[in-house]
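There is one chain below, alone, in structure tokens, taken in the form predicted on its own.
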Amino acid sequence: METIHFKTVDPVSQELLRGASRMGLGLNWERYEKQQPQDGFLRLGLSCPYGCLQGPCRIDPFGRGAERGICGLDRDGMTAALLLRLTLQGVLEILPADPAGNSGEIRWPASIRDRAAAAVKSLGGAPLSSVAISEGALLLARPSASPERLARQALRLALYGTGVASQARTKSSAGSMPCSAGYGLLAGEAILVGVTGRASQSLIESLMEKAAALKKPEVRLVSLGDWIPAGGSFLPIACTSGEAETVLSSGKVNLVAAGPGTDPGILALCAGMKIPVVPSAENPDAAGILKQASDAFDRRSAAPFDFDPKLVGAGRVNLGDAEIAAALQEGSPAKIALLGGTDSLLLSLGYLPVEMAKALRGEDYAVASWGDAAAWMVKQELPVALLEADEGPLAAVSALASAGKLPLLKGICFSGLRNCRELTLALGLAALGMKVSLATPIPLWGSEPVRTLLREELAAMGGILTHFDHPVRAEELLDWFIRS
């Protein structure tokens, strides 16, 4: 544990990790360490993504082994195809956000319509619709398309997915909602129900209604890393997604309501610690859930970790264009930075978003954040604007464009990528002419021609996608914001 500061910057998290180690609990960090070194072929994009059962094939990055797949596919085609595969998956993850009306042509918000039209024209001019999905899938059926064709289709899909996300947002986003985050939410004697994944809104509201009537002991619903709307506010966030298993190891959470998308590690840890888990997809009864949580609370044996009730920060998440623009006008800043994303075990949790926000504020930037990074901002009570977790940077771009202040935006940094959805949105924002950086590596380093092709295609649309072949340092990203 002498290197525990490499895992998280939070001293409470560090103490929780020490306690989990003493109890012999294996958390996400142990699984991460056992995976090292992770697959270098896949990290470089040199592991074939096609649906071919004659492989799997890999290409030696050093030129001492295989130079082509069994079918003859070279490193450029393999890397470009993997980019397309990831982008296609990202679009499929975005689609549920707008279950109706995805078959027609994308209807962009007026504020970014011209940018979208220019990007589509640069990529061939054909209107963007769900046809892009089938086109991408066909290209991945058998290696026949050129790397250029694959990369351009990836960008078309990224634009399409970004457009779908923008359509879903414009239907309902307005105003702002309060939020709170921090370990202090777990303090004191209370029945604690942790919520994770995409739990249904009806279940959350029913649980809140019934929990409000129970006072001795109090019942609290807390999110384990997800931004979950609940009754005009967000469910209190006990921890970021990277800290969820760490919090469960404390013994304070009495029951977990698990929605779709819950990590298997959370379910396995709950089973090992005998924490009841209720899948929200099974439409459970709220009263029954609270009864299970109460029974688990009564059965607890060892004294759980004692949290400081002062460790809670509060803020407001800006949803509408007017609220976002107003939040980014504090002190009439001439420079705006968007910094957000998901926790990544490649970096010490909390290090990058916290240090970057402090440094950018010191350089007179207005900063806005979303996702796990935003939860760290709330926990640290940093004066930054908070954005919605899924479409936060896209919402900010639209709001700034509407207010005529998009030239003030100096960059969008994803401090971590958890899924293909985030990668697709990052590509889509770059295709809309934004300057985007990714703090964690993406699998493009196996082919310099593909990286060059992507850079040139985005440059033609006025955009930049900066990515690194290593987990980036805060100093590198600060230099990227200020000088590039």
The other form holds:
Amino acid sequence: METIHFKTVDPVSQELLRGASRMGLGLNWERYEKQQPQDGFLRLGLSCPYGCLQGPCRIDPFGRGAERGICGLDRDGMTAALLLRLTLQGVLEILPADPAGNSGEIRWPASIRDRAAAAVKSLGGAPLSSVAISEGALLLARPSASPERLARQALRLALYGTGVASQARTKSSAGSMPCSAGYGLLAGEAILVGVTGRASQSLIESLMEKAAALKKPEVRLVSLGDWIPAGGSFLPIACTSGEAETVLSSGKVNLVAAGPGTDPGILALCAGMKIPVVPSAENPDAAGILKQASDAFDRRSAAPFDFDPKLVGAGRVNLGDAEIAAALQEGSPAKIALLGGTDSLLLSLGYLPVEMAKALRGEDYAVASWGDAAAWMVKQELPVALLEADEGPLAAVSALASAGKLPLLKGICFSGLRNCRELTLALGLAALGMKVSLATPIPLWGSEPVRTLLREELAAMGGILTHFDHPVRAEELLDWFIRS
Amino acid sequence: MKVIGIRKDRCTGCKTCELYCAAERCSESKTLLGAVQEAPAPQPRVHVEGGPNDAFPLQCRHCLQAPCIDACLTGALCRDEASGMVLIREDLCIGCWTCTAFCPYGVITPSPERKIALKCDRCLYMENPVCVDVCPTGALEVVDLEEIEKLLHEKRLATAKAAAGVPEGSLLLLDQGRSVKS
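Complement to the form predicted on its own: the form predicted together with its partner chain:
Full assembly next; the chain just shown is listed first.
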């Protein structure tokens, strides 16, 4: 607890963490601390990612142990293969977004077609299609390809994944939608239903419809960190994904509707605190769910943590290209920065998005954000443009390219990576000639040649992927933006 | 005297102790991701020995009669009065590495780049040795030699009692304190 101020910058979260500690509740922070230090070989990319099962093989990073795996693969091959494996996984995560259009050649939006063509040419010129997936999988069947080949295939896959995500964009003319975020959404006497994961749209809408009819106590649906469209707006966001367990520990949430992608830690905490959980993907009975929530509300503890109703911020998520471009041009800023992504426990929750956004605004940057970072900015009501969480920077790049304003974009920073999909998008955007940075380390530090390869390949396409060997400090990131 | 104790049954040979010892005690950056980029490569002061079924981390045992102290030509190796540890005074070490030849456990390693010998000092100036802190299975822990002595004394006593009660011509199973009639 003495390091609580390193965990989150939010004073209410700090109070909740203290309360959870007093109650003996083990939250994500406790699990994080027990994981430290994380497996060094994996962090460096020196655990062999091939599935031959002869090992597990790993390379001693300081050169006094194993220099090669059983098959003879060296550290550069391992690290490059891990990059390819992560990218391949990322593409597979992106594919469901565009079930109809993923088999043929990518149809790039007109605004970034030239950049994509230049990137493809730089990577050998073969057109990008779903064949890249099977090529990648074949390369990962046995360790025979060179690190150069693996890294280039990773970039081809990243470009392909980014192309699929960009052609799957359906909201490019969808206007904007209101959103709100903050602990104030949990204030007062109300039945609170928390929604996590990819909850089913029909169930959410049905829950909202039925909840609207209930008064005394009223029923509130809140998201525990995900951006969930519901009707003409986003479900109010009570907290970011990194704070979901912290909020549950307050005892205020009466029921959790858990969609696919919900962390096991959330389910375990709910079980421990006797908070009912309903799987939202396969449960169409909205009335039954609200009845369960109401019963849980009646059984609630006498004095759960109460929140200040003033702690709510509001904003609008820009979905259409025209709205995004307009939001980024408000006040005619000289430069544009995209700063978004997921909470990471490697960094104090909230610090990077809030402080960086303020600092960048002070340097005459327009800022756009998505994901958890955007929720932090909404909580603070910072004057930034908000982007849809799944599309993230891709929406802004596409909108700026359409408006001919791409030269104003000085950098894209991911405050944290939630999954391989985000890593793939980061690599893909760098391959499209963008300047991208990652605030948390990626497992490439075991091989300098692979890092150099990646840097040089991206440089040939006009892009940069900056990643650090430590969780980034705000001043380093500010410097990175300003030197652009 | 406090030393680093090893629970052999818990060691999986994962070498986490080696990685983080090298990073913490021998690198400039003090982080693993930074340490692997440094030249010369940081050296650990603990080494995982043994095979797949009997791996164990080995570091300086701080012998009560330490051959390395006797072997040291310049007096760089000495025993710290307060802690009882065998320490190297790096300013006196000339890198002759005689100590490495005399160490019965082979846990003093030469550092050719720095021209000194390296050995575990139990992270004396830190709250806890880094290898103990990072061991994912808790195979390493700081133990008090006096307490170990007490345990050993009890074990010796139990064995002696068991031995005294064994009928003549029986085989004594020392570990279990049982006897088997021959």
